[in-house]
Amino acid sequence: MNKTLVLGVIGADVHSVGNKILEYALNLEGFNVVNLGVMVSQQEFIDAAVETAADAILVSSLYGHGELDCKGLREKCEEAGIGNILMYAGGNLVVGKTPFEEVEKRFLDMGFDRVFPPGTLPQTGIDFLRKDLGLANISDGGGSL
């Protein structure tokens, strides 16, 4: 497959369990995962994506400040010459009980391609990655999503 993904927990967030679960699931599916861990800055995501010629950036956040931490990421990617890179965000991305549809719209407006709510199973993201990266979906026998 040879698709490279940059994965990390953005901002001052130190929640690592979901990050490790995602890394494990993505590796099992054959993705090349560059896991930056926790407390990752926007620039670290971009530098890793440029250095590895990554196909996607996967940002997670659990502490609720993901919206603030992610603002301007697409523009910075454009400045770095990777403006078309696939970008996903997931987790508890905002403070408070905002309906997910509203959170999703905010992140799509910021340039993210897909947004996932807390509790999303790794396979859901993997299926979307396969679709968005033009790969066969082996989890359902190779058919389309």
The other form holds:
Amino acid sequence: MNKTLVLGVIGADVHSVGNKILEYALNLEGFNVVNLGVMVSQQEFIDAAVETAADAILVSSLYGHGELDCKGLREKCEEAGIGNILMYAGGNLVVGKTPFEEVEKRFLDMGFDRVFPPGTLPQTGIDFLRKDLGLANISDGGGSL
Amino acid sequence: MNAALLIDFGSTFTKVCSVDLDSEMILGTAQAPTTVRTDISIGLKEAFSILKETTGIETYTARLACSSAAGGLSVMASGVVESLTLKAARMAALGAGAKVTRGFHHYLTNSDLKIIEAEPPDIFLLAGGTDGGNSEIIIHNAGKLAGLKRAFPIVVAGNRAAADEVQTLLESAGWEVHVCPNIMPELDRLDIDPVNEIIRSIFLSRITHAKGIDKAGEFIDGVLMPTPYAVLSAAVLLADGTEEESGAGGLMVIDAGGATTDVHSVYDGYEVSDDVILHGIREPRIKRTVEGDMGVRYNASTIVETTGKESGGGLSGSGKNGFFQGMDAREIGELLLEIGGHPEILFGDSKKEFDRALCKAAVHTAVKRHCGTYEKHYTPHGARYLQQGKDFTGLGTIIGTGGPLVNDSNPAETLSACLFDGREPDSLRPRKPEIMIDKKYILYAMGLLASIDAGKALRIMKKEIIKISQEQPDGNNR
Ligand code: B12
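What I would like now is the form predicted in complex with its partner chain, since the data block earlier showed the form predicted on its own; can you produce it?
Now the complete complex, all chains and molecules, led by this one.
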């Protein structure tokens, strides 16, 4: 069965270009993509994931308030009965000159499973998804989801 | 003469409307108390004989009825997430003309089951999960329902992947099950019509009989639909017209009543500009909401209490600009006691203002809940709006119906309480619609007539539903 991913740009963030590209790339890869678009609240991510029995939540944040917007998301997932769902964050999570490693640690501490630096290509995310969701890599000759 | 008799078996009154199909004229209307507890045909015969005095007509070529007697059509619904499948299920049931007595989300609990057993619905709508999405909850809930002692038909409209299991579970426990396509196949797509249709067909095949409404059988050709569905059908016909004749365009019908205030709309509401971002489920073009706490008789004290809170105290309440402004709390309290003891009471002139305030507060709140909202966010590139629900600001027409509005001496003024207000800019209510009134209370009748001749029903509505403008001084609209 196809794996379901919930995708969106969190908070009051309107940067839509990367979100569209990610949706396109993930669809091509055969994922069942539920794209919530931009300006998505934590509650909307969770509601969508519960209703669609999603396998992962992919949060983007571009405008610099990612940390504030993402706080408490894991706890709310636990509350909603999907505490173990795979959760990624990416986009422009770094504000100012903070080294990425520090930002990454903060997001990992918040309960994200993987955190991606600015400029990450969709393919990088896809490779990790395949691994974390236990799917064969296409290069391994698997192919089907 | 070629005449049709259109009947509404209401909860309190049985209403009849006589129509000349050749001249497309309303010949007369009448009403008598509904007698569903004894024999529903008694009240019908009485209303009919009152009508005969004015029209003189004995025989009709068609006699069609709708009904909300014996509690109307009650539906309980369950979904996974409250704002998603439960909301979709509620919308589908309401659109079929039912009232939703309870909504449940996530796992049904034992105390939920006690509630269901104590006040069993006519139909249970079991939803939950997008196709391929959550299936545990709907399966769990089906298992819980299967163990109940009270029986009612169950409509299953959830995750396709779980439908077989749900059906087997319930059928093997002896339940009547109707499986429909998923009400929310994908998160951003609803499929409400099949559920709507099956609910109405169960109403016809089972529920009219169970409630004794089919006893009127020999006097009528059939009970075709629940009354609210007849009103909604009339609204759709008036808005969209027929193939030969154009309609009035997007509109909203506001039906203020003693027990509930209903709002029906036929309007897209999603013509958005670039600075608007849509959120939440996309609501259907044909939408009905029922406010069970906004009946101007049975909920008078609730109206006084809640409207103040809901509008942030600005528009209602007894404060400045409030609907009850200028009335002192003691006086209001006494009037509420009076209504509480006698919901059928009609106030004389001196207390009419209070009645009108109640009606204003009810239509204000009901329309506010029906309409979508904006949430404003500032960015360096100007404001962006999150829109949830339908945007009615550009709506062309609102139509008032129901006793309290029809009998109001200035319904336009009362109805204007539901319009867009700069003090509540986030509530997307109609800005400058044409205000009209269903003076003879014929919408249900035209919804019924539409089932045999839509063109005639449309032309009669265009004649009988009249424009009223706000500027007219009080009393000019009688
Ligand atoms: C275009 C743009 C805008 C447009 C957006 C239009 C639109 N409809 O999208 C407008 C003009 C509206 C805008 C506004 C603002 N912007 Co701007 N914007 C940009 C800009 C130039 C390009 C963004 C873009 O489209 N990139 C292309 C896409 C393809 O890349 P992407 O979004 O990063 O996404 C890819 C990857 O990151 C990755 N990815 C993303 N999410 C995820 C998630 C996961 C799990 C994974 C695996 C991968 C992944 O995959 C995507 C596809 O390849 C960037 C600068 C830049 N060069 O990035 C600034 C930038 C993002 N904006 C910025 C800022 C500050 C703003 C404003 C706050 C104010 C301002 N100074 O203009 C406002 C915020 C408005 C708001 N409320 O959101 C900053 C953010 C700084 C920060 N994070 O610290 C940036 C970085 C510019 C800068 N250097 O200062 N912006």
